[in-house]
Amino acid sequence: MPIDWSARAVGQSQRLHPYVPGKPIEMLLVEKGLSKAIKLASNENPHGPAPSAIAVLKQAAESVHRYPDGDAGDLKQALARKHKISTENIFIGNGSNEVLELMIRTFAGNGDEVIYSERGFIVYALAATAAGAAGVAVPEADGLTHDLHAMVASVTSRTKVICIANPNNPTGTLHDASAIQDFLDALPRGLVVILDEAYYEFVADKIEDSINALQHPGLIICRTFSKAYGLAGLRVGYAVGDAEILGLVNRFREPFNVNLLAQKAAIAALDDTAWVQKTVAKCKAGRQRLETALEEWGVLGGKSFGNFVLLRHQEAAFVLQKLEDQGIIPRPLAPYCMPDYLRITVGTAEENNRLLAALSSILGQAADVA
């Protein structure tokens, strides 16, 4: 008689589903019989990492037979200098995704609640479920923006963690520092608050640096090297917050969770501020161009403060299919209950040209279909 393994697994496994990343280029090439495609689905930096980071990677490759520094000490020192804080207030993770998951796992379990915005980053819900906690999804305010007042009102005695993404993925919306501080002031002091700033570098000129501006005993600020720094393939993220909180989270961390190449490249990328500023400027110019076109065509889904734009169309699935037919991979937002939206990463100038040319013809076809 076959064994029912699902009945033997922990209860939360029944409510979990794997995170679905953007479609790989290789998969689309096979599906469509194409020889070339561009991926605008995962908010990567299309310009790549700083040349100095690539040079360090080549040099560090000779040492991959050795384990990395399990504490990522040099990277912590570099981050401490940048943010003018102690290394005890820094936690390094295998991408900010691991940081988020470990934070929730450390402080929320069976019978606890984790609050997040209904259309916040989907990993919050997945991590809460995996920990055995109950996720509380709070509907957005107008404009797909976190409803901070409603999130405060949702706090109960069972609430252990609350997650805020700023700017938010996938909606691209942004709250200024004063709104976030008012939100923090209204929360219980013993609540862990995760402020996910994966896209911080794209708004650094618009809002105060939260690491030194915001105050709350349980505030944990998460950032990543996967977006503006162009190191998505190496998986490096970090958290800044109370040393005691991070020490508890560190107990759940796997040994050597951040590989040697990732640590070395992150330090080099962090030091090359000129490269980051240059690529961020290119992204903003490209984003403005794309949003202007989408607005003219009546399909702009909202202003974005990340490295992506939102397209909204009642036949979004048709637009998606036609874009993929032409070798362009956007991100459908149906998993976020946004079936009429596509999230499209800002690419290189050439990639943006190709996208706009494709959309120009596709949107006319979509109007006929509708």
Given for the second form:
There are 2 protein chains.
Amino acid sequence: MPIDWSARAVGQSQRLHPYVPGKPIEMLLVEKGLSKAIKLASNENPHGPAPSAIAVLKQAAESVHRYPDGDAGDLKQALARKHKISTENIFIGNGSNEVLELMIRTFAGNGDEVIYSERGFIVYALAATAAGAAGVAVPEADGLTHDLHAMVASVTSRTKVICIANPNNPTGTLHDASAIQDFLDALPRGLVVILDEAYYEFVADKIEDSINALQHPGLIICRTFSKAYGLAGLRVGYAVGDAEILGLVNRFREPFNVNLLAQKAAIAALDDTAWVQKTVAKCKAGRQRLETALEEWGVLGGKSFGNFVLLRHQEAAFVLQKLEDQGIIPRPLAPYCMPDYLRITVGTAEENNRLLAALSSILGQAADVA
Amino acid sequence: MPIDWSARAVGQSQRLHPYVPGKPIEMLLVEKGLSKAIKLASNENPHGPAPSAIAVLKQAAESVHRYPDGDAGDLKQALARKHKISTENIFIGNGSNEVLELMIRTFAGNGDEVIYSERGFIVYALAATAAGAAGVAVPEADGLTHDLHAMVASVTSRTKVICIANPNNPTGTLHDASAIQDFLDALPRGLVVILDEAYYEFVADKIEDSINALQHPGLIICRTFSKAYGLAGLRVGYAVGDAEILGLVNRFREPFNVNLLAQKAAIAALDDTAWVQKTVAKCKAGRQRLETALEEWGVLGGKSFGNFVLLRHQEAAFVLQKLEDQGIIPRPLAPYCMPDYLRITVGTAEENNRLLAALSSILGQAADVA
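Having seen the form predicted alone, I'd like the form predicted in complex with another copy of the chain now, please.
Next comes the full complex, this chain leading.
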């Protein structure tokens, strides 16, 4: 008789469902028999990594037989200088995904609760479940914005961690620093609060720098090199917060969690502020152009503060299929219970042209279908 | 009053102690005021990565703004071809360390037991503790070899996972395939058995290929690109075994756990069999030379089947300090309760010369001290 391995795994394995990533370009090419496609599904930086990061990667390629610095000491020092904080207030992970997972695992287990928004980044729910904790999804205010009052009201004696993203992915909404501080002030002491700022660089000129502006003993701010910094493929994210909290999280870290090339490229990219500012400016100009067109066509799903726009259409599945037919990969938001939305990453000027041309013809057809 | 974060973290955090990696070269240079040092502490491949892997890294550096393939599809296919198995029998991790961690987390939680050797790789104990399970360390037979009978006898109704390494790190001992098969046959059905073969390539000509030779429903074989393949800095390891078991483990995997450059370099290194064989041959010749000298000097700690040798000396701490004074970093084995042992990685011919010259003078002094 075969062994029922599923019954032998820990209980929470039954409640875990794998994350569905953006469709890879290669997969679309095969599916549709195309020779070229563009991916606007994963909020990558379409302008590529900083040239200085590329140069460092080429230099360091010959030393990858050595283990990385497990403590990522040089990268921590570079971040400490940038943020004017101490290295003991920094934790580095294999993408901010790992930072989120380890934070939640360290503070929430069986019988504990982790609070997040119903339309917050799906990894909060996955990480809570993987840790054996109960995830508590709080509905959004007016469809898209975190309902900070409702999140505070959801706290119970079993709540250990609360996660918010600002700007939020996938909805693109933004709260200013005073709204976040009011939220923090309303929370009981002793909660770990994860403020996920993966898209911070796109609003750095709009809101106060949370690392210095916000006050809460359990506040942990997460940032990433995967978006504005253009290093998604290397996997490096970080957290800033209380040294005792991060020291506890560090106990759960694998000895060499962040790879050698990622550490070196992140330091180079961090130093290249002019390059980051330039690509962020290009992204914002592209976002403005896309949002203006979507609004004209009556399909703008909401104002976005990230490097992506939201398209809303009652035939979103049809629009998705037609875009893919033309070699353009957006991200369907059905996993976020937003079946009439597509999230579309702002591309290069050429990619945005191609997207708008495609959408223009598809939306006429979609109107006929509807 | 400050918040006691430690009391708010999950219970197992109190029992977790960070892994102590080999001392980095840069740290020794600063400590000793030296301009040059060699690291023989982490069993890296001293001959560097395969040239084909270096070339691929340089090519791919410009595409690291893209997320990696979360499923590592191309690498799985390359491994499936090599081992003549199906891709569904392969799981890929951020180093074999992550593979070990996720395997243990998937099957062992609070109230469960994980069995390993007292002198097995320390990550088994760390991963069991991090998962909230109880680690059961079984004493070694005659000091260095896994006591397979005692390990079988330690199984209880609470045992979920049992880990053995072959060859073992840090003791370098080897069991042949028939001994491992006898061990597997003696275990109850339904246990997950992790056979950690991080050093397999160094014994590939000595023992049958476990992937095809061994039979047990719960057997999961782990291998790595960090040792013979020379890619320690990139973090890539893999597991081979039952598809249902690996499917459950996959639920706990982070969406993009293995970075883009690691996947590409691993495929290139895997194809470069001539290069791997050449460096393995050099390593074995170097090991023979080092072991012959250690034996002559009466300090051989045991025959090793890995890319390292064992030095045993009652003044091991003195020998360690003197080697470091001369810019040579071995690995003290105090964390394995082997305070009179040093583990020394086989280096390049030049590094081995330098090591032997240093040891020759130090052992004379150590005799005076003792």
